[in-house]
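As structure tokens, one chain now follows by itself in the form predicted alone.
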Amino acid sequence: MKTVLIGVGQAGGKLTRELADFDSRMGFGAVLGAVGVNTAEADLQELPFETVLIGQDRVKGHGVGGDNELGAEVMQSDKQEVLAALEGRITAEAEAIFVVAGLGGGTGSGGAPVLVKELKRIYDVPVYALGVLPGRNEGAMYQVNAGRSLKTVAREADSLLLVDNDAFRATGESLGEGFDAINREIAQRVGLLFASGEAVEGVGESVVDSSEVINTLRSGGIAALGYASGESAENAEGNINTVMSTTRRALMTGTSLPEANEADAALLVVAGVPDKIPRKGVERARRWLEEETGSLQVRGGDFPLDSDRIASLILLGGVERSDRLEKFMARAKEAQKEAEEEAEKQEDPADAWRNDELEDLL
């Protein structure tokens, strides 16, 4: 799926860089171009593609400090600068636009919904969002920001592909190492999704193309992506169980949004050497996926890839009923309530001078 990426905010910029790097390393050619957008000048300097600094008149290149209302305002004010940077990049070859953002910060969570809405007004291709939820230990402000942003982006985008940081974080890692590792994991999954149906070496029996990705996401709302791989046998017959095993793990333990098993639509992509991908195994896994997701719209196909492994990639469309999502929204609401209560407790310094027990001198 020929795609143009727009990374908004610090997390969005870094993930966009990882996606572009993965696509380039693998030689897929699915990413047509990338642009980074931020209110913090320092975060843009490490990005190897065109960047746009917004909000200079308001925050002077120092970021919005987690204030996503301010992030939305500056994107609204400076959206023409972003659109100018995209001119010539979103050509007739582009099949989709992805706005990439961390949903917990200020610029990404505030700016992404505004930009998605504007892009949909201008372009005919689908405009998707790739949003990253903060982990539960990242602070109340990030939970509140993400809760508000998630609802808005899901409404504005053609679909919101959601990634939960807690699904990928390993124990013992520093925060920086954790985010870098998460970005690599996401880039591998989403990069393979972008590459599905592209012209790569080898011919599969039933190759997935970009229209099937778009159709799976057609219902809108929230989407998730599952992935798992296993060592390939020497022939297709020996890989029937491998395809079933990787498909089960991709759905049960490998999704970007854990516990997102019910879906309106799904797409199963089995990647590997074409001669070693068993049609019987793919079809069996597809039927199993129908039963597990409760969807009658489950597509399945191959992705020719020169590798000594077999991988199952599962795209789930319409996973709003996810238990994980409900828990996150409840957490965001609780964080919002606590923040409001804390604000009420904060005494205005001026109140200290208003004391009925002391009379004014004059």
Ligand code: GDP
The other form holds:
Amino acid sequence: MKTVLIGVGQAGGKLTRELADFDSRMGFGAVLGAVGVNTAEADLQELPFETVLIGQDRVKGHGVGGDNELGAEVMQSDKQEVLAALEGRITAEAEAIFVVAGLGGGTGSGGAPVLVKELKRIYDVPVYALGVLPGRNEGAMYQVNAGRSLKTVAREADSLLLVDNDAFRATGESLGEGFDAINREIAQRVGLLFASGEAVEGVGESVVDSSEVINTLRSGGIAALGYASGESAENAEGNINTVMSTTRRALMTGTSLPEANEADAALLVVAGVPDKIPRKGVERARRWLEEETGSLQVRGGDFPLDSDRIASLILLGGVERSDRLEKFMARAKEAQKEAEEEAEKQEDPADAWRNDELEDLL
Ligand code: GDP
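Having seen the form predicted alone, could you give me the form predicted in complex with this ligand?
Okay, now the whole complex, with that chain kicking things off.
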């Protein structure tokens, strides 16, 4: 699937760089181009592609400091500059646009929904968002920001592919230290998804087509991506069980949004050396996925890859009913309520005497 990437905010820019790197390192050629957008000048300097600094008149290149309403406002005022940077890149070849952002911050959280809406108005290709959910131990502000951003971006985008920062965190690793590792994990999965619609014609029995990715995401709402790999056997027969077990692990423990097992639609891509991909195993895994996700629309296909491993990549469309998501939304709402109560307390009418406009007697 030929894709143009737009990274908004710090996480969005870093992830976009990782995605573009992975695609070029693997020689896939699925990423047509990338642009980085931010309110913080310093974050843009690290990006090896065209960048657009927005909100200069408001924040002078210093970022919005986690204020996602400000992030949305500056994107709204400066969207023309972002669109201008994209113009030559979204060519007739482009099959999808991905807006990439961390949902818990300010620039990406506020800016991504605004940009997605604008891009949808202009372009005919699907506009997807790749959104990063803050980890459970990130503070209340991140949860509230992400809750609001998620709701809006899921409504505006053709689909929101959600990645939970906790999903890829190695135990004991702090989130800060882990970001680069997390970004690599995400880039590998999402990069394979982009590339799987690019499979070389004539190789493999049933290669995936971009339209299958697009159709899986057609129901809109929220999507997730699962992945697991195992060592390949010498021949297809020997890989029947391997494909079953990688598929099971990809769904049960390998998804970008943990506990997302119910889906409206799914796509199973099995990657490996074409003549070592077992037809029987793929078919069995596809049926298992149908039962497990409760979806009657499970597409399947091969992704020819020269590797001594065999991998299952599962795209799940319409995973709104995930437990993790429900817990996250409940927590975001709770944090929002607490913040409002705190603000009200500070405006306590009992304090009004302090700022009374009456002149002091003495
Ligand atoms: P912005 O620049 O104002 O959009 O804010 P950030 O992009 O820094 O967003 C903060 C959120 O993104 C927090 O929830 C962080 O956990 C997450 N985040 C920041 N940097 C990264 C990163 O490089 N990778 C990932 N996966 N998440 C990140």
